[in-house]
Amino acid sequence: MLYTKSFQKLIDVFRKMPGVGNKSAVRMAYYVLSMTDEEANDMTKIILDAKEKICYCKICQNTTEQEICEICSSSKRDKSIICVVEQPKDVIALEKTGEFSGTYHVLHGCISPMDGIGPEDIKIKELLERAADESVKEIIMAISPNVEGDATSMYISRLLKPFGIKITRIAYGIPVGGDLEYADQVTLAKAIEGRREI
């Protein structure tokens, strides 16, 4: 046995985390065994009042520390065109821009049976909520182009087709600044599919 268990214990703890292998999950764990106990405590209190304060927007369901978070609260913002993303990460990314002013739907994950995540065990049905309001006149689609994301634009826009509803999707192609050459052919095909008068 490489660590005490205690260690290993702590090293486990950091593998759960999305894209943390075990070589940075033993550095972060050495880190940690690093840090006074004062700072130790504050990283404690710090996680634990993350836990407690933030939650998921009434409306939109990103995260936020008031029942319904800003975007949503804004009188500045178009209630009339809903951006669906995958999580609350994309939502930050797509403000980035400051090219998108309406409202945000967060799914939080994708339709995939190979995981066991079907369509109850994200948030669709709060979506058909949203769409039933007469002043939404777009969903734009903004999932990620896999297998996973494709599935889930599809079965949710089916779901919003008797709404009447404006469903598009966000553009895929080469990416400003890209050559051609270094393309591959799905990414290709999708910038010729997606293509817009000039």
Second form
Number of protein chains: 2
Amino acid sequence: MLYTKSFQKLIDVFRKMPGVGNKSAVRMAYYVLSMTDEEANDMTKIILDAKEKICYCKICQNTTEQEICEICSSSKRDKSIICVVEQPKDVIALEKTGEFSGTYHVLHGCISPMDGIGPEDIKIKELLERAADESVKEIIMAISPNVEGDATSMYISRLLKPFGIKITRIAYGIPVGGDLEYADQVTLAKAIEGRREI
Amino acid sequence: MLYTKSFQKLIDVFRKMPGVGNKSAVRMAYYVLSMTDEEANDMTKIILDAKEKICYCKICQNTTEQEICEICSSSKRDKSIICVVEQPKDVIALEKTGEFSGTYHVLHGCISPMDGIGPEDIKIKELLERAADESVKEIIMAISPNVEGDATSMYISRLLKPFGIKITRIAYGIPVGGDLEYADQVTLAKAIEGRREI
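Mind sharing the form predicted in complex with a further copy of the same chain? What's above is the form predicted alone.
What follows is the whole complex; the chain from before opens it.
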């Protein structure tokens, strides 16, 4: 054992985080040691505070500190369009474009039998409840185009069929600023398939 | 503001850590949200626990959970040789080699006037106290060969001169397994200067 027990535990805490390797975890642990007691207390307070205060919006399931999130409670947002995403960070990414004025629905995951995640483990039921409202005109599937994502999109769109709502998905194709040469074959095929008149 | 207040604070906590960029900090913050309350409590407990339990060895200033660290209290270590390093992680790196059987002295930094760190801010006084003991025969400077490191090495070796102790520094040269082509000129020059008969 090169590290003391408490220190190894501290390293392990950071090691578990996404994208943190062994060396980074050690650096972060040393950073914690270099903090003053006050800073360390603040840090733990912020962590527990965030856990306590942040909950899920009753409508769209996005993270919020109120019962209903800002987007769902805004009168400027078009409630007739729901954009379905996997994670709260996808909402942030779409909001940054400033192009979408509808509302969102966060699934908090994808159907993935390999990881034991079934339809009942993600927020599909809540989406169906929203779709039952007659004011909803369109549901846009903005889920990552991979095996799990496609399966989830298909599953949801089948469930939504009986509601008679227009169901769309975001366009797949070459990223803007990207180079054709470096695009993979599947993306290129999707780009040709989804071609538009100019 | 794209994120809620508590969430932005949580991101900032991680953002301050060494080597953590904006995207990583956001991912880590989402990871905290995905933890159970119990896991979050454990995490904060481990942080505070490490801060409370880990202190500096009274002799070598390395991080430890006892008054005197394992290396300093081991009867197998040669107390007549002290290897001076900047940080506790340098001790770990040297211990991993399994080649050094002396003791260490951790300075906790380098003299760096640019950052307002003077000789009194690092553990030089403690080193001099140890050097005053007649049993000490050699002091090895194992400090990174950069501007601040060299200045610190020079400063300490001058202070140690009057003690009549042998003062050495670790060898600079081409890393083993490295390619001559990719070594910088200064390293190459040091490697030639430090050549040995074979």
